[in-house]
Amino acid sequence: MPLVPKEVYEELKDYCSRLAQRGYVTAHGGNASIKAGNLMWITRHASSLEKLRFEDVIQVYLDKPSSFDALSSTETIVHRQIYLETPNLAVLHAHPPNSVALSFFMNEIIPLDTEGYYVLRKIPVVEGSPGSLELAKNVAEALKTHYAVVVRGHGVFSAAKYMDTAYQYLCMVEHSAKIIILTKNLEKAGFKFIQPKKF
């Protein structure tokens, strides 16, 4: 197996651990990758993001399949398509509960909170089975014009040139989703919604 650069492993381990600590992934869910040139380093299929091991990072090619594809995440096809169609160099995929819950009711998520709206504007909700070409194309197309996308009933993909930025986008999606749900519950309880004047 090709040797994975230590700095790549350390960065993936750090951000995978952050996703797990926030409760955005459970057990062996979620995946992450980094691109450099024609190579992509991605988490292994069914690896635990809570305690990512060195051998849990797999090197694959962007422009051709290899025998190591079988070891990599089920969503490798999605990550690869994102890199082929966008200038991003880092991709995160997690299953944050509030974002997934909203995806059953919305075709796009428009943040109510000022920060979320200012940065994200809106988050598309797309369809596709996990690990499918349909999903790969739908996610990559959405990420051409947005920082993150929610797959209905599945989870969030975020992408950026830096892993820290991709992580920020994913966290913002879930934070905005949580605020929407809290706000809707307060409205049901009888509170009157007040639109911010400078929104």
The other form holds:
Amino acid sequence: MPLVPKEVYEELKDYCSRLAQRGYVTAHGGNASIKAGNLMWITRHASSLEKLRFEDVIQVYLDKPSSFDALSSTETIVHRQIYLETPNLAVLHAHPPNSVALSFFMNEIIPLDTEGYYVLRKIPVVEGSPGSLELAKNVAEALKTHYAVVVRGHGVFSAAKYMDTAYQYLCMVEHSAKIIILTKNLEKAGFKFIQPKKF
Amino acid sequence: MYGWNGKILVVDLSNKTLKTLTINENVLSEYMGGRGFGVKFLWELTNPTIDAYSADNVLVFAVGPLTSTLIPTTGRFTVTAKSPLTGGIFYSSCGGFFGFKLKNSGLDALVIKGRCEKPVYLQIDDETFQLKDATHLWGKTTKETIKILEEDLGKDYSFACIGPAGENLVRFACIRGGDGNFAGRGGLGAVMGSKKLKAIAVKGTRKTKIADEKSLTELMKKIRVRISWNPVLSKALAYYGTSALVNIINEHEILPTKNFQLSRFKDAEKISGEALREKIFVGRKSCYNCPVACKRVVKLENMKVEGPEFETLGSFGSMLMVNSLEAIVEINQLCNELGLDTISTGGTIACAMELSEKNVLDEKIGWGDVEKIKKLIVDIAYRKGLGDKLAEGSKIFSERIGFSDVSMQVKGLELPMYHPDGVLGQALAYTTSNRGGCHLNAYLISVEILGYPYLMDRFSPVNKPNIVAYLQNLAAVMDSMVICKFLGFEFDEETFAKLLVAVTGKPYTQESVVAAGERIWNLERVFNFKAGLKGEEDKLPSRFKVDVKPMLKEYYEVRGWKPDGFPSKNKLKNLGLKVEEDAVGSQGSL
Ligand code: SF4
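What I would like now is the form predicted in complex with its partner chain, since the data block earlier showed the form predicted alone; can you produce it?
Next comes the full complex, and the chain you just saw is listed first.
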């Protein structure tokens, strides 16, 4: 196998395991990648992010396909497009439940919580079937101007220069989605919504 | 009747009779078609101890209930006979359009018995069947044969034919099923040659009747989406064809090199899918109704042809130390026209090269000598000089000169392009395959290398016997329905049962589908035992370091077989193999 640097594997393993611990991915869902020059190291198709093994990280090219695309995540095409169209160096994709649930009702998610609002401002909701060029283009386009994007009924992509920042964005999207759902439920239960005076 | 036509054509070449028979409903449900029909009919009609070239051998060309429907990859057919290479039962699956047309002619199978004095071909046109003189075709290559038949009969027909290798009874001669499609392995082309049956031409206008069109349409939508999601099907196979495997397999250090003496080829990149795509690729082709379209069209200065597949890139590339893609294309084309299986041809020449290096042979055959390889291929097909000896296959050839350890085969079938030392499950699959050294009876590479449906530890024996048995049963079902094995990268018995219910209206379940595969597998095993391929033949060549014995013992237990490797009475009874149990009993094996 084309040699994957040990530190790349360690970093991917760390953040993949955090996503799994938070319940943002199911047994074999989600994927993550790191870019370096013309290469991308991405998690294997159907690998378990809970317990990423060294052989679960696959090296593929950014500017051309390779036979190793057969081994890499179904969403390799999306990661590749993000790197080609944005200056990001790390991409995460997970299926956090609140964000996915909200995506069925909204075309964009505007966080109610302060942190979410100030950092993310707006999270676009896009469409496209898994692994398709259409999805890749929609996600990459959204990530040109946003830190994260939700794919309707599917999951969240976040991208940044550092893996830790991408992880932070993804967690914030899910946190903001959870706040919205909780708030709507409280409103439904008869509580009155009070807008913070300073936001 | 839905799914099936319920009819077979029985051709007796010895007395030139052709008659149609109705197939029993239970046989349809339990054996489905394709490979299942192959073993069922062979078991009913032949004595497994016969010589593969005797008039008593039976060739079964069969399609399945799913053939010629809107389900992807359903234009295929299988051929089954006793193999002159392994001495056991042997089926081979072939893509293209021949299966589609055979089904549309109103038949589910052709059963060909006996032997002609003079060459003939069989013409099938819906309800009309006739044997025709093929003297003018005898001696022609597969390409010439198809061209002449197309000119004589028209382009509405699909053809299956043999080349000079089949006529000359080369033990690994193949059957060409149209353009770039072959029933490649096991020497079934030589069985056709022994019967003096040069070709079969078929056309038909019927449509397969579907029990539940609405359910099938719904299923089809999901199937197409899932194919498009699957990276192997929609990306690798679509973009590179099977040649995508060259770099992957080499990087895992399991690409057989220099007759399996090595497992990594330093020039793999030069013969890889990437190189093929960049240098000589001009287009894709597909079998009937297949969105994957894994076939490559390549162009050299003087030819535009199909292929080569991964197995051919390995067997004439790394195995023989040839690093020219163009040379492999030419060699592949030569084999295709002469009607030779590329894996066995490459494996047998590799064996000869190693013996030549050891100074065992008078003739010098250097590694990578392309001109020598081409000459040997022609000599094999026409049985000239050393080629005549190699035409027996590497097992017989090497045994005759006292160097059997140089033949890389199991049960006489040359091994495909995955070095077993680095993939324990695949090693067990080779060892136990009813075909011999074959990857298609259980493709463990999918779970041990590619990670479909998930990645298992390739160096660990844990759970491999279970997985091998399961995948063997599933492969038997796929070959009997009849669909392309590549769909196995995404689908399993859950989808297969739904498809069978929608098409046939019969109450298939996941369990009954796997049980059908198990029944077919066990009947093949029984046939092989009776033919002389007993438990002792479940072994790898001594060159390999992998120790399959512990896995083999567990595998027999998983299968419900006795310690000698024969199915237990209980197992046969549970699978409903009652008649077969009696027959086997009469042979004294039970
Ligand atoms: S996947 Fe390839 S071999 Fe299989 S049916 Fe399709 S084109 Fe033919």
